[in-house]
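In structure tokens, one chain follows: the form predicted alone.
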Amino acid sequence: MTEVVVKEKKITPEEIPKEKLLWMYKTMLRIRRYEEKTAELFAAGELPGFIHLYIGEEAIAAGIMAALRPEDKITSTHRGHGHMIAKGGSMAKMMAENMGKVTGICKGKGGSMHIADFSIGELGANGIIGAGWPLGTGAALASKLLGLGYVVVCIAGDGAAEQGTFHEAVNLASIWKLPVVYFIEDNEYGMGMPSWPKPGDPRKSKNIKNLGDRGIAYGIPGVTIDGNDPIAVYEAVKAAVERARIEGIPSIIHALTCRQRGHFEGDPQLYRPKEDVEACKKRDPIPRFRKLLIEKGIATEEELKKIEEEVEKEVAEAIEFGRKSPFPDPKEAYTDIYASEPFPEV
């Protein structure tokens, strides 16, 4: 069995501005608190549809967005709340969207799995597994042909990396030298299928552990990193984005992480040993990063507690905004079906 070889990060916390490190911590915490409250609201019947939480994977969203410019784009997944929050989306409008309210980012029509906000470069969460790979590649092609200068980071799971769309997109990007980064969030399960055998479960969905090695097949860089370390994510994405922007060379980044909740809220996780869930929680990126900030003298307990209080307030205000917002008029079902004007530049 091939062992995963995780790239050791070279950058140290001291080399990153304090403001950026605190931003990453706050972003991770904002995602966690938002998702925890989302779970509570869903259980109480306040949110319609399916909900897929990002709890346990927050270091990835924070690390990616810390390495991007405002004009850079991302494509997201059905588990995309964290990506949207980290990219700068309004938490209040996100909550309203998840509640199906007219004040939501997509007027309540997209819901949890289909939030998009072109104004901040979030080209869309997507309920179709692997659909973001070609969409992001197309956006990168537009950037190159129109000379727009932005880079696209396509984010999807390890299960999505088994889709044909992944290989087709990476192949074209490598041939055409497009400014794109393919980021694989490996949370150890594609829905209920383990990436590699678990205790009592011999199944596996792939025969290669280090998915960064797939870059070799397309003549582009590839790396596997610790997805529970925001600094490791930041370092890898920063290097890949700079390479894509300057040289037009795509990259594959494979980040190892794990989800602490089920595939969706209400998932009994019968396919998952209890010890696997407990092991995942021990790898929680937030307390780990908090400890690092204090031990390195980057932040004090008082500074971090202030951040935590600010986050609690923001999440409470987002919930209040969503609850007070009205549902859309039924006639809204007939609007936004066709574009009434030329499609905006992405």
The other form holds:
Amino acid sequence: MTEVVVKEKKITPEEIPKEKLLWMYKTMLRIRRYEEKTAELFAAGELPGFIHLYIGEEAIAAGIMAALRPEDKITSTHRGHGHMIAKGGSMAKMMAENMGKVTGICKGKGGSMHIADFSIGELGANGIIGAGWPLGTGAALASKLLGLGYVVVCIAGDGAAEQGTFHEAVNLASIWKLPVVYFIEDNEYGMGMPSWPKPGDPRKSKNIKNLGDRGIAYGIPGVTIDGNDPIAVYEAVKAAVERARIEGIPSIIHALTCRQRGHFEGDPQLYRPKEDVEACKKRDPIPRFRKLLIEKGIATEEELKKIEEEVEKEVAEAIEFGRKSPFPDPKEAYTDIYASEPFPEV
Amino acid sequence: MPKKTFSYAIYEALKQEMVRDPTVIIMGEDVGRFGGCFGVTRDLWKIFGEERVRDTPISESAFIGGGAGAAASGLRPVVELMFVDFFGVAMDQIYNQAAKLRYMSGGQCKFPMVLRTTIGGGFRAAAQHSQVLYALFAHVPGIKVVVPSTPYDAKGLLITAIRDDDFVMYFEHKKLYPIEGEVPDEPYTIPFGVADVKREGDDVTVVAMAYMVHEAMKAADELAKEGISVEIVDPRTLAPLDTDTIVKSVEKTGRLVVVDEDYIYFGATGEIITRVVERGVALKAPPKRVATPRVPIPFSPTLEDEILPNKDKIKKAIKETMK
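Would you generate the structure of this protein in the form predicted in complex with the partner chain, following the form predicted alone above?
Everything in the complex follows now, all chains and molecules, and the chain you saw is the first one.
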């Protein structure tokens, strides 16, 4: 149980429409550039609060969303910028939110850790590890009972898979046959605690490495995949979503990736061997996917350069939008607590 | 008007709302074939089927959090937490998720979920099945806290709770279930934040909630024979709290006793007295509170009876304000 057994993908790039492959590439790049600029802005003091970056994990968000329909929903995490971008959220409104501006997607009330856009089925990032498993399960129950036909993908990290909520939610969904997929992004660390021993660091946070094997415990399919390959992610999610939508069978997908940066911006990563960071950077999904697109003759250099220019422009515009936006009126602190406002006492 | 028990009044509210609105569902441990741990949901599973009356595994985080997720996605779940004492295993889903996701998202979603739970001691059930604890939830922004004391209030407040677009916690004192009272057959609502004067009087205002309303009524009956006229105000909801009605009563009587089966410190008694004091009401005597001391609820009858508030303790406190 301690050997990594990654399920080999069966699908080839040629079997996926070119537009989808280019969309995946562009999505990964949009996330990367957004996050890189976010790191700069945070260092420059333009972003209040805590920032957790998704750099190195972009293939997962791109692969998942490539397999979803617009009406499908996701739950996200504190490391959720990538999920929001890939699901179709406005980069500008997210940047404004993370700057605390009133034009932000949550009017400046949520910030980076609680970013949400219900209009696109992004049911919320969450500051509490593992809180999204039950919430997404409930959204899947609504889909089933109301006949809405959407599937929910609950995305969270390997740390969140250690929470009791994971067991409770997966067990409930498996007996109730809910249209839901539990997606574990294994970036190898829960804050500073490794999932699995690292050179010179014997700590581990779980006793089996392949969390896809957990499916057996719930009588549902489970798989461990290469999370740095968007095609592998796409294939696994597509199969799981179809099972969920048509048969009401939930799945567990465990995707192996790694976190190129610290837990949060400003984390000196004293707990982590330097070579581990270097090894992670070598696994970077973006150059790898770019190379594949060129080598397979799916895209030309010119096409990819054009995409890269578009992304630079979009990120620059998002920052501009955020900077130009005003902060909320302080009195806005007292609204949006209840749907039935005004509440007599706040 | 027909007489019904507190338990039946809740059942009737659930049934009528499930008929009216197909998005209302019930979830919880043994709410289906068992009929509810205290027999409140009865035969609802037979009437509405097991899709809408859902027995859950013993997974409070999953079904309370699931209720919140479902509420944000178009359902109106009425979720049952068998005893309030069990909230600890699911508190995150209650106070960080259901209570706050609307605010954190800038008002993008709503949470029309009711979390029904049972409270109260006197059953020799000891420290983990006897607590009241509603003040913990009234403390947190984003939760409406409903505490009915009569069958009439139970039905009207529950219908309001189910129709409300916000997350409501609804607390049922176990000793109230067999109590009978007049309850109309037709559906009706009682607004939140409107206290009810359960008994009019001139000398002392007693603010009491849930089962303590009945202990206070008994105390008031006995004191009436001694010439002390007690007014009893039942807030019915703690969040929001109807400060105006309480203040109006205390302005008339000049004396205040707050009775609460919850723990005494940092709770409803302190809050209610503060609200009155903040309004600058002139008191003829220092305010008193009768509540459960800072003691885990004990098992043995002699020990439990020692610590829970009751009629005699209420009488004593009222008399002290009359000295």
